[in-house]
Every structure is written in C-alpha cells, then in structure tokens.
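Quick heads-up: it's one chain on its own, the form predicted alone, in structure tokens.
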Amino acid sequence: MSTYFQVKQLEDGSFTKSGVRGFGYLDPAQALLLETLGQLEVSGSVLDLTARGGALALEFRNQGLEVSALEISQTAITALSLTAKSAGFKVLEPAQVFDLEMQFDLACLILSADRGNALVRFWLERAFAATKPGGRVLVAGDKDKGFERYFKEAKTFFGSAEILERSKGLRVGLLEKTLFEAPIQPRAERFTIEARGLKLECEALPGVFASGKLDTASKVLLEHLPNASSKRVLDIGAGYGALGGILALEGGSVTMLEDDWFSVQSIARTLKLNNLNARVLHSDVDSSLEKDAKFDLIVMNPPFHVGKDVILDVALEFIEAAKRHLATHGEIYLVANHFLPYEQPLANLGRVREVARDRGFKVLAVSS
C-alpha cells in the first residue's frame, strides 16, 4: 500500500509529507529563516506567503503572535493545514495571495529561483503588497540563484534593505516598507501551441511549468498518443494545460489534475480561451478526484524534482493513480527522460510498451 499521502510531524511540531520540499526535515532555507528569528523584534502581525509544513508560522504562533500562512502547492496545504489546527493560526486560501493590501507588520518569503524571474518577483510585489507601510518582510533564498540581485532589485521599491545572514551559500535578508509605489506585478503569458494538426491558446502565470513554449517532453508524448475523440481522458500533473488541452480539442472529455494553483487558474484561463469544457481539479496527485473515477486514456509527464532534490515519490504515486483509475481496456502513457527507472513501477499495471525513444526522452505504454 502506497504511504505517500501519510502525514509526519517533525521535532518542532509542524506537520510535513512526501511532495513537500525538505520533507522529512525542515527546507534548509526555512530553517535558516528560523534560526535568524532570534535577530529580531516581532510584534503585531505575520503574513508566512510560502509556508510549506508551516515551522515558521508554527514558531511565530509560540510566540504569541497573530499568524497567518499561505501555500499555493495542495501537497503543502495539506501538512500546513495540520500544523495550523494544532497551533491555531489562519491558513489563507491560495486566491487570496491577490487580495493582500497592507494587513501585516512581517512578512516571510522564501524565493524559489528554479521557477523563474517572473515568479520570483510576483512573490516579491504580494509581499510588498501585503505588509503595512513601515512594515518588514523577511526573506530567503540561495546565493547561486540570484538572490543578492532580487534582493538589490527589492530595495529600489521597498526603500531599505539589509543581509541579515550567510550560511553554506543561503541567504537571509531583511526589507524594509519605507517607499510606497508598488512595483509592476508580473503578469500572466500567451502564446499559442500546435500539436497533432491542432492550435491552442494558452494563458500562463508566473512561474507555472513551461510557460511560453511547447515543452519537449509533451511535444514527444503527443506525437504517439491514440487519437483521444470520444475518450474519457485524465491528465495527472497538467501544468498549463498542454496535453489535457489538446486532447480536448481533439474530442476527449478530459480531467486535469495539479498540486500548483497557479497551474490550475492558468488551466482554467487556457480552457476559457479556447471555448473547451474540460475539468481541472486543484489536487495532491488525484487526492481531489472521486476514488470511483474511471478513464479510458491516461497522460502523464511525471514531475521528478522537489525544490532542486531529485525526488521519484511524486512520479511514483502518479503511477498508483494511474492504476486506481484506469478503465478496463484503457491505456496509460507516461514519457520521462530516458534515466528514469519508471518500468518496474509500470509494470505492476500490466506488460510495458517502450513507444518511443527520441530528444531524450522515452514513451512508455500500459494497456489494462
């Protein structure tokens, strides 16, 4: 039996599980966030934009402080979620990462540099957003990533900034609100993907995976998909909407799922564009779909880092899900860069089909 979706409580009290980063311990920027706590003097309210488990919303809350928290990853949301019940501070629903004007006295950031400029600097303006004038925000990030020139980039709107820590290549710096002209918000991408003689419109906001382009990956994968008309069709790990959209142009009745509510609003915002009635579903895997859900035709570019670690659980409980829902008589297709071991895992659903091989990734197949 899969223990993927089991929840741990690590040392501190808070709450984290596998899809997470740093799960079974603390992300060492969070925790180097921790360790400069004791730097400063808090008071009043704390906004935690990217709480993972939630530590530091955890430590805040011990500290008799007015916590709020908030995560975009359903994974995340999940552990977040436990750790808050425990220690009473408000989890934010991910929509209301727009809706931040001047509530708060702190604010703690981590910048995920692996995700892009643009989202780097999304978090940077809701950050600046959300604190009060005067206020502060708390940031962390990895030197080699470009934190120092997000940080510099940060003063010139944020009026004060300062380096509080250095530690093995991680960085811990401090803003201060002392200007007030918000900096332009970064703002959602079109484009337009063709695939199997089709054209989509596509909507993507900061950050989401292979915004702007066509990615190799699914470029191969939809090159030797069956024809998906009159299918049911389930997308694991949707990103945009490349596959699931496609597919629903093509004639499937597609579902697509996504732990990333960025991913899911620019699903949705693609789907609206091309006048497609297809489902997207905010979800830990397929945590959010029916247990019963059944479907003839599966798609899926596994993801297989957290944060920077190369990490197969996310990858492997694709799999597992694959398998719950599959039809009878239906087909999974997976593509992976060539070195991922998916074979064995797949073949516990049944005889394996390598369909391709081609720009370094591989086609695998599983009938029912």
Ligand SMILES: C[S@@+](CC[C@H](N)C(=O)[O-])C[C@H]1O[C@@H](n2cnc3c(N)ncnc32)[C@H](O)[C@@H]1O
Contents of the next structure:
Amino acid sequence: MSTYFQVKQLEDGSFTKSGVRGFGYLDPAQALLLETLGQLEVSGSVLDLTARGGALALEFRNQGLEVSALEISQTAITALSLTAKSAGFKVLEPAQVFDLEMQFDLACLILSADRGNALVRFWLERAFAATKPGGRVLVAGDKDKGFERYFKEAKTFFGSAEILERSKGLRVGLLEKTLFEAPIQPRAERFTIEARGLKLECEALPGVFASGKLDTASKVLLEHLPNASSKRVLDIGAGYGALGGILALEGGSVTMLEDDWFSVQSIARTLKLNNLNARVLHSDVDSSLEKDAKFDLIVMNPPFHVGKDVILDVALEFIEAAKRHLATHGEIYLVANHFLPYEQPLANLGRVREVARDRGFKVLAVSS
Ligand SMILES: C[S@@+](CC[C@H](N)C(=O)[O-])C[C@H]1O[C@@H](n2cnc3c(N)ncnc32)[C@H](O)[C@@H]1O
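Same protein, different state: after the form predicted alone, show the form predicted in complex with this ligand.
Once more the chain from above appears, this time first in line as the rest of the complex follows.
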C-alpha cells in the first residue's frame, strides 16, 4: 500500500494522515483552540464538531471530561478513530450531525469558510442545536475569510459572544447560548446540469464542491469522454455526482467514491431525483472499495487543495487508485488546471494523451 495511507502519530499522541487538514503538524486553527483552553473552565460533556485527527478531543479527555468527536471527512475519520481508541473518547457517525439535541455543555467548531457561507451557517446552527441552554461554543476561524461577520451573525441567535484570542490571521471566539430560538437551517440546493445531451437533476448540501452548477473543468472533461454505455465506470472524488451521474444516465454502471459525507448524501439525493442506480461509497480515495474491483472507464477532477494549501498528495493517490482499479483495455480520463504535473504519474501505464486544452484546463487520458 502506498505511503498515502500511512497514519502518523503526533507528539501529543493524536493521529493524522495525508489528506487531513494540517497533515504533519496540527491544523493551525485547532492548535489555537488548544492554546485558548487555558482561559476556560470546562466541565461536563464536550463535543468536537470538526475533530480532524482528534488532538482537541484528546486534550479534553486528558482533563477527565466526557468527550464526543465528529468528522465528515473519511480521511480524518481514519486518524480520529485511532486517537479515540487510545484515549477512550467516542466518535459519532457523520449522520448524527442531523440529530444533535442540546446534549453538550461545550461544542468546538472550526469554521472553514473556503467552502462557502451556507456550510458555515449550517455548522453554527448545528453547534447551537448540540449545546444545552447556557452551554457554550468555542469557535475558531480565519479573519480574512469572514470570521468576524459569521461570529456577529451567530451572536444574534446565541445571545452572547466574546472574542478570546487573536493570533496572526486566526481568531477564537466563545458563544454562549442565552437565547433559545434556533436559526433557520440552510437547505440543500436543487439545480439541473446539462452535458452530453443529457440533463441531470441535482441536489447538493451546503459546502459541496460546485454546488448549484457544473464546474467548468468537469464540463470540459464531460465534453471529451468516450461513451460510457455498458461500461463499468469509476468516478473518484465525485462531489454531488456531476460526472458519475451523467455517465450513469448514459448507461454506464457507475461507482462513485467521495471523502466528504455531505457530498455522499448529495449524490444519494441526486441519484434518487433521477431514478438512477449507482453505487456510492464514503471513502478516502479507494479505501472503501474492494481491492479487486475493476473498471473500464475511470474519471476524475482531482482536488489540489486541502483547506487553503495547494497539496497534491490526494490527487496523486487518486491516480494511483485509478491504476489499481483499471481493467485490461480500460481508460483513465482526468481533468486539471493546465499547470498541474499529472503526466508523469500517469505515464507508467502507457502513452499519456492530451485530449484537450481548453478554458485553462487540460484533459489527459491513458489506456492500459
Ligand atoms: C474538484 S472536486 C470534483 C467533484 C466532482 N467530480 C465534480 O466534477 O463536480 C474534488 C472532489 O474530491 C473530493 N475529495 C477530496 N479528498 C478526497 C479523498 N481523500 N478521497 C475521496 N474524495 C476526496 C472532494 O470532496 C471533492 O468533492
């Protein structure tokens, strides 16, 4: 197995791996939350809503508190589960994010504003739902990504708010639940995309990649793919299901892999809306796929950011996974910004063809 899946233990005893925000060190927002804990007296039960590899949950556990941790990234869940096992705290299922009901004295949350307002509002509403009356929410975020604005907005429904820490671009604030009327929950977005002469009705939860539209790179890719009819198709990093959904409409037998649990839920909704059958797995790259599964056509628009950092580890592992699961005479099609260096990693399969160069993107293809 490649080094991508190797799990690493940090000095504090928590685990991390490639693909988790802040891999190799602590996510800076989480590190600042940890520093801020000295200013708080905490007792009772704590929920970490954006737990990453579990560093914060581990610290609360060391203080003898009752701790639960939640993550929606399968990549992070792998590391978090190991930390939880050694520290003895509970990891909630991603689906439990919808049933949080005033159980906790303190909730912790890192706002990742790089995925849009709707997702930030969703998390703040969930933090509100999770805390007891009089409970508190410790929030970290980036000043340049609207932290103060989100914090001010949250104050209107929590009742009380104070900034505890400012460090470089990061902020930590404390919300206290003194009002009890829940804010309105952001809803999933419905929209239609069109490609290859087909129409796909889509539904995407807050923060899902390219929600509301067909991403331009994915559009370019769809314009250049071979016919998927009767083929076994794998879509790695499927988002709300744009590529896999269109190829399923075309008659492909499609499997979609996605790290983000909200995306997995969105794909399920998209499939239902179109009466389509396809398989969806919550998976860190191909970690949830059978080792011997083979596909005739493998498609991807790989991510090259983890948070705001440009990191190619995940994208390179998408390529390795595609090689592992390619059937004899199968084809891999990938779209990327034209400057990203994916030709070399694809090359040991065969001659890499640049099928298109359009609107700042290139489509690469390779056959086994
Ligand atoms: C550029 S988006 C493409 C989404 C979709 N294919 C489309 O064309 O709209 C990349 C997707 O990869 C997913 N992703 C990121 N890391 C992943 C991982 N480790 N395993 C599986 N999917 C991952 C992201 O959540 C995101 O939905």
